[in-house]
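Have a look below at one chain only, the form predicted alone, in structure tokens format.
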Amino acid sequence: MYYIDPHIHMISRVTDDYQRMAQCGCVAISEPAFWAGFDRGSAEGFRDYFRHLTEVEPKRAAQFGIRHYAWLCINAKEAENVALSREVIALIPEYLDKPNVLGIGEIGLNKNTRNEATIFQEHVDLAMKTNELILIHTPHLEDKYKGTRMIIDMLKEDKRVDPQRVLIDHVEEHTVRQALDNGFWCGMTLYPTTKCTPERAVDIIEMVGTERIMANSAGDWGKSNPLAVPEMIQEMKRRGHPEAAIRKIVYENPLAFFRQSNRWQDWPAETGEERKESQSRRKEKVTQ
């Protein structure tokens, strides 16, 4: 089965994840600009790490057959910040047209402070004047009901912002519905530590279903797996989920949120496995 990674931080991960990732059906990824596990001093770090995830990466992935694009931001790890940031964030339109840029993020909170909230809202201003795509990192722990809430309470005030084009990722079960009920798409990370594992984010597939939801690795500098989705995939068919739900969650409905984005390619004619499954599902469509 095909699957894309909506959230994998390729820059922290050797060139054997690419190749395990292809080998599992890995087709395509989104990297978000994200902490460099350190405060970067200057703009000037961010002009040479936009550089990295428009010009390097895509490179990298293309010699495994992926699909690799990014998205735009100063974290909000980094957005206490707020001179440095506004810096990078008038780096930004810069980048914006380099064909693998899907949009603005991940922006969102990281211990919900007034500046995190300030920087936030400016970068939602730069993406509704740029009409891009928003993806949304929200808290850790114990701070992500609060910061989640608060974050969908400053997008919805905002109303140039339509729910369809925003991305709120890192939900759990206490938060997946905040996302959903309010007309977002929204993410389930599977990371060992901090966020779900694969069993828990099919118990939330069970719970709310799969409509505008997607999985993904976030695999990055620390503990993490770059294979997290394949393992979630394995989990849903453990459980007895049909093929169509599964594809529906690591495949079709990243796919349906990505290509809102003009910069979004989709790649050439389907081969192999996936036009077996495309012709099946058209079958299905005539005798209903």
Given for the second form:
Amino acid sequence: MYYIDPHIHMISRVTDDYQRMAQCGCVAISEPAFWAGFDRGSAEGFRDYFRHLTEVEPKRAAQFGIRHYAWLCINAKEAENVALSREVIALIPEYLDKPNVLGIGEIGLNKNTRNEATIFQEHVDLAMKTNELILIHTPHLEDKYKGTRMIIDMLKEDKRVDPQRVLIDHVEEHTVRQALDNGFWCGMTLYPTTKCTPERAVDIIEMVGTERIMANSAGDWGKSNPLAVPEMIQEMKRRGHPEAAIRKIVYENPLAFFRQSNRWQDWPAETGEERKESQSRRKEKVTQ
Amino acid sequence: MIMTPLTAPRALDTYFLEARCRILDLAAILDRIGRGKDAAAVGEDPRLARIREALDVLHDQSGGRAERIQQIFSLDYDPRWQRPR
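Return the structure block for the form predicted in complex with the partner chain; the form predicted alone was the one displayed.
Below is the whole assembly, all chains and molecules, this chain first.
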């Protein structure tokens, strides 16, 4: 089964992960800008990060036949520093014409503070002025429900925002309907301890259906599993869900959302034959 | 696309051992807290109170348990929160 991981931080992962993901059927990923595990000291640090996301990582992914897409922003955690955030937001437009950029993300809230909300709105304003897609991070654990409601309040109050062009990520049982009922796309994150397990993600799909929903690993520098999406595929198979439903969640839905991006270049549908041909072409290239 | 969940007997067959395993894990965590030094010091900890509240939800047969337990572990939302200008 071919799949797309629509949220994974490959900058934090080893090359072997690309190899294993490709072996499990991964054909594309998208990598949102996120917190590096420490607060960066200057906007110049973000310039290097954006170069990594738009130049280095696509090449690393391509070695394994995986298409790499990216989202740009300053994350909610560092958004507490409003002055730095404004400097970073000012340099994002320089990178918006890079071919693998899908939009602005992952923006959102972390501890639901006033500064975070200010910078969230300024990112949304940039996305509206540049007609970009938006990928949204919702907070962790006890902050998630309140933060998700606050994010949806801000998006609904900005009349320029089309919910069909916004993906609300890290939804769980208590926030998924807020996202879907308000017309947004949503993502479930399969992450140990703090987010969804593959089993709970499939429960959610059984309850809300297959429209405007997808699943990701959010693999990063924490304890996480870059093969979490294939695990969810296995869980759907274990319960006897049809291949068409699985493919919709792990392939067609992310693709349908990404296709709205300004710079989207369509690629051929991943059928078994097409994939075998491209793999043998890569092998020939390597052996030459 | 309509998703058909497992029948109840099939779900019980499939997940019984996993449920048993996770209940044992939870019991062991509560025992670990209970036999630790200064166990009395955590008696009033609001996190333990939330765990007890969540355990009550497990007994309730009316469904939606996962969502209700998520709400127990969530901060309240006030729709009148003050937006930045």
